[in-house]
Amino acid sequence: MQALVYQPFQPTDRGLACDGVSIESIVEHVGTPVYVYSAHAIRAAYRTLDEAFAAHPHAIHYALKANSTLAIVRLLRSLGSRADANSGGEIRVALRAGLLPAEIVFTGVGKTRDELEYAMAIGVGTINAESAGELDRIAAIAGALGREARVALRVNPDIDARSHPNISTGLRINKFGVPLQEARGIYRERRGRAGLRFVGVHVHVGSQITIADPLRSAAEALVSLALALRDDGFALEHVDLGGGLGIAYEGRPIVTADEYAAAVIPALRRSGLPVVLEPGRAVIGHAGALVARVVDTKRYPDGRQFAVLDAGMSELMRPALYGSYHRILPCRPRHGPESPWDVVGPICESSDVFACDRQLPPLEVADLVAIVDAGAYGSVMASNYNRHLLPPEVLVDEDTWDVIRRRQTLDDVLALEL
């Protein structure tokens, strides 16, 4: 049975509201476009997340991929999070978040020469090497600073998310980690090795996923690895799971945080090791949503009527990458029947559109609408394309909103520029 989801976004007598404090109040004093966060969301998320494994022994990574607005991050880390961090930034706003060094799993693809050096230099608790020569690579740098990394090698267990091709990350011909037939021959291979200290298993195989049995399949693998390794002699400390639990944008039934834990915990249990999660969208993608302003529409004679907003791609990039489906609420809906309508934002681009054919109530210029689950990989993954200023945060808390990212000014964006 699909679970209840929490959602800030709600009608109110004055207008579309986050948890009760009205979204128009919010614009009146920031203006548009602005993404607006519900803390309250946040903090339901991440609980039932760490609620469903509360069966087995936990560690939740919040991904800062999704979104790393310090205040969010700050949040988190007050409920128990830790970090998964995919970049030396990223560690380094973990860290100004207040978290510990031992608390960040250092992942990513391509991870430089400085960014491992820092990591190891400051102590992360796990670096997730993507392949054979990063983890020689780690040893040599470790040895130069004499220090031990903690390590854990991803692997790719050509496991089939089912979520869209840009965002599977568990197949064979994705970039991602080391084929699993062959992971097994580096561990030992590289058994003591100086300067590393082999204390977990990585996988990762897509985002946004939406059934159990990818889920499953990914940690029978990991398991299955673990016991092989500690057949092998290596004391492992954990097996990691990555994340990519997704959410129900369309409001179609996916697995929940429950069927989550009961799909994995069985094989968990064989390892006896504790399991790291690194989860993201399930916890921000909810609770979060991009307020922009309706500047001018018009209709052509086959029908077709678009609503232009004052936020397109460099805001929320997510439709146009991938197609991807967002909710669309009018913030003081008109009366009228609802018609279809092309939503699209003001780049030069025929790909910034936020929705097609959308059944919408009639719009007109100076109307508010509010994209709504934009919390993951909407401000993180936005940009100045066409010198757009990246949009102020807000973060809704009670009955009260604070401003946690103020809108970037042109002085903010010339001033990288000789």
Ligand code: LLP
Contents of the next structure:
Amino acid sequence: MQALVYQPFQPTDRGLACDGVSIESIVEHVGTPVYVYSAHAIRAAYRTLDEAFAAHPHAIHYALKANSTLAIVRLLRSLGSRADANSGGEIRVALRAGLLPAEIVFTGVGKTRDELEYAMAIGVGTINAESAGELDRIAAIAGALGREARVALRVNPDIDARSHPNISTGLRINKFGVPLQEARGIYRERRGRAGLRFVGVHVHVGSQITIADPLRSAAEALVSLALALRDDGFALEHVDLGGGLGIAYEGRPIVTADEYAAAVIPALRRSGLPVVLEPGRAVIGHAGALVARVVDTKRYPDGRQFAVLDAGMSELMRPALYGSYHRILPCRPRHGPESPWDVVGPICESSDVFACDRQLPPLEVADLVAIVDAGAYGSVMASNYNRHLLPPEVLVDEDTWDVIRRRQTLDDVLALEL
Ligand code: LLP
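Switch over from the form predicted on its own to the form predicted together with the ligand, please.
Expanding to the full complex; the earlier chain stays at the top.
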């Protein structure tokens, strides 16, 4: 059965609201464009995952790359979440948000020497190494620091996540991890190596995965490796399944947290080991919307009509980068027939399009729209392209709201320049 996913952005008689707080009232104070998040939705999504895995010992390491605004990381920490950090910057953000080094897994291709030294000096929980070479560099650094690094190796099981090619990571053509069949040898060759303590195995086959199969296959492959390593005498402490659980951008049913758990728990039981999960999108995706204002409308002789917003690919890059779909909700839908609109941004690129031929009610200049399901990989991927300023972020909690990141100013940007 499809579990109900909480949707925070709903129409009310005061226009579109986030958890009942009117979007117009927020915009009155902070202007547009602005990211608005629902604390309630974050709590609900976190608990849904946590409860789905209740039958097996687990630790949720929220993937900071999805959205690492401090107030959001603090909120997740208060729920019991740990962190998956993909850079030295994300590790520092996790610490600022109050997480302990031991609660952080450090993942990611291309970790620099500085990042590895820093991670080891503070003692992060686990470093998920991406190659044999990285393991050797970690051993060397650990030796120089007189430390022992807790490591896991990321394997590439050559499994098709059946997601967008740009966010599929588990195929042998992808740059991530080491081929599954080489992993055991890499562990064995380094058994007893000073500075390395092998505590786990890691896999992440892609993001926005909407079916259970690839997640199940990845878990089975990883657990087979863990069992082989146990036979070799490695005292592993966990298996790390990465992230990847998708969300229903188009409203069609997709694999639920419960179905995901049901698909992987049999393999996890065989392993006899606790699981580490690194969800990003499934925790924060539905919780956020980008609210923007219509600054122009125009109609071509062939009938094509455009609504130009004051936000574009500089604020939310996903549609331009992956052709991804986000629902667009007018804050006060006008009366009149729906018709197809191209909803676009103001950036000088033809890819700066949020939606093509989208059926929407009449739109006029100054109308507000919310581009929803933008909590994950939205604000974190925003840029200053065309000298746009990073939008502010607002967190709605119960019936109050706070600015959790102020709008960037041109002085903030120019402060870096000579
Ligand atoms: N763990 C690792 C090692 C990862 O590389 C990722 C995401 C995650 C966990 C979290 O995955 P999630 O649960 O969020 O699917 N910018 C793209 C998504 C890139 C995902 C990168 N890695 C997008 O907007 O769709």
